[in-house]
Amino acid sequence: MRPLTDQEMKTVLDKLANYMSDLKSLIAPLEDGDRYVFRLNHSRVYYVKLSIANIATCVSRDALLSLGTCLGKMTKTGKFRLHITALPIIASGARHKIWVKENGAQPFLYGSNVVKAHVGRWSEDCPEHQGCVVYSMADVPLGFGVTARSTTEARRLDPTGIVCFRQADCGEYLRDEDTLFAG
């Protein structure tokens, strides 16, 4: 497990900035003097307290399977892909949100995109191709995606028009359980 390089940190923070409004809260010191850091192990990026990361240094890289919250994976080309395991962190500081009705939650959790007929409400002034978090009407985060249209354009769409392209949803825990945490 090692700290991210400057280029890797820039890539990760750029991806998170697409979904979150305040990145300073991710790396700000906590009240007890500790802070959260990003660590890389087997091409996976983890978000973990510094004190726990320091304790984990006594475990060899091959023996260490996971530590903290897995945010995503660095690809071989240097890009960063967010995993569904990052949803609690992204949802806590989400800039743009879409709430889906009960009849739209199940298709979303099965891997479908969000269509206008399933949208209960959404954040105002959401631009096109911007990261957003998808919630149920009970304010439970279900996943995240990228808006297909801006809010004003989406209002004029027909009911079967796609409003949000799915990136990840909670159904991945079941569909991809073999590969989600595998190295």
Contents of the next structure:
Amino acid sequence: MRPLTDQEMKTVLDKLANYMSDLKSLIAPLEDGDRYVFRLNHSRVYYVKLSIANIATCVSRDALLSLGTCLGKMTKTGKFRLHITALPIIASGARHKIWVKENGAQPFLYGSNVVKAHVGRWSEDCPEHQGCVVYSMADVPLGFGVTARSTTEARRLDPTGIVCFRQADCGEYLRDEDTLFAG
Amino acid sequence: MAPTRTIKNKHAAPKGGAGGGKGSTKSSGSGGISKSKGKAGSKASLPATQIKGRPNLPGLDKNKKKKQRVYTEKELGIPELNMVTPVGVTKPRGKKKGKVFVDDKESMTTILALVQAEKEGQIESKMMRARQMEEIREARRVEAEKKEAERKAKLEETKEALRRKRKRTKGTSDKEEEEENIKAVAATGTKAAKPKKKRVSFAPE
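Same protein, the form predicted together with the partner chain this time rather than the form predicted on its own?
Full complex below, order starting with the chain above.
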């Protein structure tokens, strides 16, 4: 387990900035004087309290399975891939949102894209190919994706047209159970 | 004492796996030795490069004694790839080995602010472009609608004109016919209209 390098940190924050509007809240000091830090272990990036990260140093790298919140994985080409486990953090400061109706929640959780017919409402002024968080109508975050069309264009779209390309959904907790945290 | 032990264990870890307490002490000793060796090696390697580099300079000195005393490597302007030691091999002295981590709050905040500003700029430009495109599309649509309306109006106009024309021609022919009929009736009576009918007859042989 080690802290991120300059380049790695930039890559991770760049990806997070696609979905979040306020990144400063990520590293803001907590009330008890503690703060959150980023740690890398087995090419996975964790978002964890500094005190817990310090305690975790007594566990050897091989034995350490996970700590804090797993944000995603660094690929071998140096890119960063967000996992569904990062959803609570992304959802807390989401830049753009899409709410899907009840009839659209299940298809999304089974891994399909969001079509216009399933959209209950969406945030205004959203450009295309921009990260957005998908919520149910009861404001429960279901996953995140990338917008296929801008809001104005999506209005003119037919009901079967794709509005948001899925990146991760909560169904992955079951579907990718084996590979989500290790391997 | 404790931290030094852990450091030694770190070195020993990859070598000895299942060793007990005695083994650990041995390995720690070996680790210490290896460390010193490593240092000695690095020290030895550095002068070696210098030695390799130096003979060239006196050599050059001999050749060009009259012109200049000593040429430094920079002065020579030799391409970096053409040197005795390749670029990547020589490591700067006194600098930390390995990766530089970002863990302090200040540097993290700096990177964060940089990334956020960059992203905001990107999104803003994206939005601006989308808005401009939307405006252009809207203007195009309005123009197309205008053209369509104009064309329709023109079509209607021509239709109306044709209708009027037909009515007018129809109206004038009726009056003339009526007048003629009245004249004929007045001259020969109603039966006189019959010979006026077109008849087909065979030509006489």
